[in-house]
Structure formats: C-alpha cells, structure tokens
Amino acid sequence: MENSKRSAKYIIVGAGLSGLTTANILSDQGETDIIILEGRNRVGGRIHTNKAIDLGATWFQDHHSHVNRLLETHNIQKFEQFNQGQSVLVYNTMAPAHYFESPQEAPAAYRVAGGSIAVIDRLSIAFKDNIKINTKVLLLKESTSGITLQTSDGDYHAQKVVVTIPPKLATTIDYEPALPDTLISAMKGTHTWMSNAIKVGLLFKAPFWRKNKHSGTVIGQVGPVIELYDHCNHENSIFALMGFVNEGLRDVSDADRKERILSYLEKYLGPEIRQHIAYMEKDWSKDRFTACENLKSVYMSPQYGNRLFEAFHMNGKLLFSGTETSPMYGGYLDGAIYSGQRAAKLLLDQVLA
C-alpha cells in the first residue's frame, strides 16, 4: 500500500470508515487525486477484526440507514446478533444470577458477515496504492497553494485536507496558523468513542453455551465483564464470545485480569469457558491513535456533532470529519459514514462553486 506520491488534490488523514467513505465518494465523482495518511500499521481505525472477533465497532440496527445502504451498495451481507436461549443478568456477584430470555420481537442488532473489517476491505480496494500506513501527521501548515502536512514519513502537500481522527486526538497536531480557540475548545471537549473500552474475545472449538440452551449473553456492571455476547460468525464455522471488560481491571496485570474474567464467566456459563482455543483483549485507552492521555470515563451519553465541525478552516482548505463530528448517530458506524458523506459533499460543492 505504498508508493512515492507526496502531493495530491485531496489528502485524508485517517484510513477508517469516515475517511474511506469520503475517498470513495470523491473517486466516484471523478475526483481521484487522493492520498490517505494512516498512523497505524493497518487500515480500519476503530474497526478492528482479529481472528473473526470484532474488537472495535460491531453492531448496528435497522434505523442506521447509512450503514444499511452502504452494505447494500457493496453487496456485503449482514446477519442478526444471536440471542436465543437464556441470558444472565448479574445484580450482585454474591447473589444468584437472574436468568431471562430476550423477547424475539425486540429490534434486532446486526453484525457484518465476515466481521466489520469486511466493510473496510471493500472501501479500501481502490486506494491500496495511495494509503500510507505508519504515517503520523505532526503539523498542518497553510500556504497560498494549499496545506503542507509534516509527518513521521516526511512532508506531503494537498490543496484540501480532511482530518478524520477523533477531534480530541486531532488537537495533538500542530496547526499554522493556529485554529480558533472556540474550535480547539470544542475538539478537546468532544469525548472519543471507544476510548475507554476494553474488549475481550474468546474462541472455542464448539459453541458450548448454545448446546446448554444459553444465548451467551451475560450483563452486569458489578463483575469483571460488564457485557458478553455470542460472537459466532455468519456461517457458524467460527465459535466465539465477545464482550466488554470492567474498566476497574485496567491496571491489574494481564494474567490477573484474564483469570478474573475466566473465573467470573465460569460461574455463569460453566467450566467449558476454560476450554477456549484463543483469548484476546483490546484496551482502546492504550491505543495512541484513538485515545489521549488523561482519559476520563464517561457515564452519560456524550454529545456529538458540534456545528463548528461543519465549517471549513484554513481559508476553505481544511475540514474535520469522523463519527464524533456527526449530528446523526455520532459515535456509531452510521455516524462515521454520515460524516464521511458530508465531507465529500462539502468538497464537491467547492468544485462546483
């Protein structure tokens, strides 16, 4: 995914869902002079699928119209989250668990067949030669001809730049001239979706929980795992559980955290939990391309879609995008797609103006 191209009409910072959406729309409209800079050693951003387990963005629903249309456009299948059988609600780890069954008429949650990465794989195909991974942006400097981007891989130049990384993280980039104080304040005050999450995934030879008439769902704020779900693949050939780890375990050793998680799940799902063939974790707070230092937990729904993100900056040369900038389903896959579409429209409107 590397070549020597260092200048383009458009440079997009971030090869996640928002940035790739913008790139595809621009390309479809004949604007193909595009470079995408990505600090990580992979594409996808906060979409991260490892051994068929989605350790980042995972679910969407019927009302997430932008996701559903994108999947239909690219002929990518979706399937319902498995929830048949008994689920566990843990009120108190010292008291018996409460068992319940989810009403089948409840709105369905969906997953992407092949994992969420299937969307990224499809959107990145056309840009495989123009995506620069391991390229961290350090400075955006405006000039009369555009913007120079100083990066860990040298300088790049663009007429227009779209920054799709989380707004709070984008404040760690230097800007010449400096961005307005009101914008910087809004960026620093925008919570980064997933930045607090610790995800855990376990692979098995067989879905023992289904055999035991269990949905695989375990919910409770008091234990080492606050949410757990069946995570078998669409073809039912890969058998897994995936969930969210209690943040209180962030600072214990890896071995201690794993043992607490397994002991807890063994209590509610049975000793078969010990027979996993793979165990993995992803602590997004330690991902320096997602989270900043001085992380604060957020216990209420964060506010996304500040209107300051709708405007161009640096004299019409710079846009901010990404799921946190979206007024529609900010923080979700749908918000990432919407923001990517909006950025592309704003850029194309400039071309026609």
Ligand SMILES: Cc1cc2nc3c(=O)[nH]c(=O)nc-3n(C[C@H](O)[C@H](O)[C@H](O)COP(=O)(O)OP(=O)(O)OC[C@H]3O[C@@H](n4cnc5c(N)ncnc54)[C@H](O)[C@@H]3O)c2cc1C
Given for the second form:
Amino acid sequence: MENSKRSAKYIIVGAGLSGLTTANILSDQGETDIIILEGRNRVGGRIHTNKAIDLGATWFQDHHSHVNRLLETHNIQKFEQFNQGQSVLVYNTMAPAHYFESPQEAPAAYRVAGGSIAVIDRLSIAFKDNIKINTKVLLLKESTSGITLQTSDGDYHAQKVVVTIPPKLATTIDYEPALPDTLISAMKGTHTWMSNAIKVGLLFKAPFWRKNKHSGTVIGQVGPVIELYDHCNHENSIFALMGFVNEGLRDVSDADRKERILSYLEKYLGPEIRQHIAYMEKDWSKDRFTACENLKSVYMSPQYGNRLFEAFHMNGKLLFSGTETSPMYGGYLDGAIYSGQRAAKLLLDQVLA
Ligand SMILES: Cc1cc2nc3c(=O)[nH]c(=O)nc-3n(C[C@H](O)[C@H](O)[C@H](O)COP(=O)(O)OP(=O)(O)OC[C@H]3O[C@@H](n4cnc5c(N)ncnc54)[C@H](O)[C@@H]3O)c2cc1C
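Previous: the form predicted on its own; requested now: the form predicted together with the ligand:
Below is the entire complex, every chain and molecule, led by the chain shown above.
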C-alpha cells in the first residue's frame, strides 16, 4: 500500500529497470530514504509482461553481464529461446518462402523465467510502499534545500533527484532554472530505443507449430510481421507466439491490421493460427511514457552514452540515468542496469565526499 510521504533524501523519477536498480543499490548501502515517482499505472516501463507475453524487453545473451549477474543475485532463472524445427525466411513476396533450421551452435538468446517482469517484481519488493504510480512529473525546480517536483499528484521534495525517463522524453519536463542548451540538445538528439516498435502476442491451448515440427520463427521484412518467435513459458504450461509487427501497419484500422497479420501467419504456420485464445498488440510509439509525438524510426542501435549524462546538474542535486545514458549496451536491459548502478555510485560518492 502506498504511504503519504512527500519528501525524501532521494527521489527517483521512473520505476523502470534503471530506476529500480539505483533504488536497490542505494538502499543496500544504507541510503533508504527513497521515493520513486512513476507516471504509468504500473511499474516496469519498457518491461511489460501481459498474460506471460513480453510486450516489451524479452531477450539477452551471455555477454550481457549485468543482466546475468542481476538474475543470479536474485535467484531468477533464465532459459533459452526455443528454436527447434523449421523456421521460415520470407525475403520476397513473389518468391516461395525459404525454410531453414537454426544452427544449434549460434549464441543462445535467453528469456527470463516468469517473463521479464519477474525482474521488476523482485526489484520492487523493498519499495512497494514508496513507489507512487500514476504520478507524472511535470516540473523540477531547484531550491537551496533540494529540488521540488511538481507532479500530476501534487508536489514532492528531495535533496537529490535521478531522472530515468528516456532523455528525449525528459525534455518534455520543465526545469527551473533551465538546463544548459548543450544538454537539452543532446537529450533531444537521443533516440528512445524501441519507441517505434509494435509487438503482437498470441496465446493458444497447445503449441501446434511444435507438433508440426516448426520452431515458430518467421522472419521477413516484407510481411505484416517482421519477426515472430515461439513464446511458450519456461514451465511449458502457457503456449504463445510473439513478434514484431511491420510499422507500415501502424495507421491501418485495428481490425484490418489483425486480419493481415493472421492471414500472413496462416500462410506459413497453418490455419491453427486462427484458433488463438488471446490476441494482443502493443504499439510503443503511442505510449506517451516511452515515445515522444515526433516519432523517428531507427532500426540500427544508435550510439548511446553521451558523456554529458555523467554530470550532475542543478548544483549537484540532479542526475540523468536510464539505458540511453549508458555507454555499455545503451538501449538494452544491460545498459539500463549499468546506468542504474552508475547513478547509485555517483550518489554514494557524494555521501562519502
Ligand atoms: C518493444 C520493446 C522490445 C525490447 N526488447 C528488448 C530485448 O529483447 N532486450 C533488451 O535488452 N532490451 C529490449 N528493449 C529495451 C529495454 O526494454 C530497455 O532498455 C529497458 O527496459 C529500459 O529501462 P529504463 O529504466 O532505462 O527505461 P524505462 O523502462 O523507459 O523506464 C522509464 C520510466 O519512466 C517513466 N516515466 C516516463 N515519463 C515520466 C514522467 N513524466 N513522470 C514519471 N515517470 C515517467 C516510465 O513510465 C518508465 O516506467 C525493448 C524495448 C521495447 C519497447
């Protein structure tokens, strides 16, 4: 249950992976006076699992050391992405599809047992009374004693504030005094990773594709679904497919998009695709807690981790964090954890100074 606390030594803006990482490290080091302000009606940010389907972040690999270490620390299991059987590559709408088997020696992509949200659930436990959801931060105003945060739910006050909102979106907050122009322009120029993605998820009573010796993988930039994968859960009790929708279908009607997706997948996976027991989509570009209105589609991972994000602002009281500020695997889960750890370290260094 939330409490009525409105002032804390630290306020973290955003209850995503980065913000929750910072909160946990600070608290492990005895800095427990923390409030986390979250604009959405849920925690997790770009980690969002609905009915066991990861509509946001899903995969990581062996080289994502921060993710692997976090899972080990909290005893959360990982498992390999299922890829056994025939996969389909659709490279040309006029040519027949190409069928292939994934090389078993390819580096494994892992998923989190229980869905990616299991990580967020674990990191939120200690803060359940101090995470204020439905609290959108609108203005940060510096005073001699700290920073006052005007929000959709009244004012909060902190000595130190960490803003973990994607940098581009963080420019929609007002700052008094204004932030340096160089910083604002770096923030505006930082693409929010995956803010243009549309995901689709389908649940079934049984994994019919596995029975048909199909991996569930369908890849092809030319179709309504550009990537699709098996998304059954770790226990093999929930059967699902999940993938990315072609952005060209963003502005068609919901019914039209769904029909185009189903008839495309029917072609490669068979008529059983229509026997789904649940169908869901998530267009992140329409989510104003991730994406700005002036959307720009970016497909290659941009350069992240501008060094301007390492500095404190408002006289040592304000820090920016979040995956896009990370020089390591910026945009990814690993970068979110890295940035969260860095923010905590910078704040703890101030305590010791
Ligand atoms: C569709 C999709 C697929 C992805 N797939 C992968 C993947 O497979 N592997 C991988 O490594 N990464 C993936 N990612 C990226 C991964 O999700 C992010 O790197 C990570 O979750 C970012 O965490 P964060 O805490 O930095 O930011 P966020 O999760 O964006 O957290 C920021 C938080 O701030 C909140 N907020 C925003 N504005 C305000 C405001 N004004 N006031 C208060 N709160 C506010 C938001 O609601 C959010 O909770 C994917 C992302 C998406 C969207």
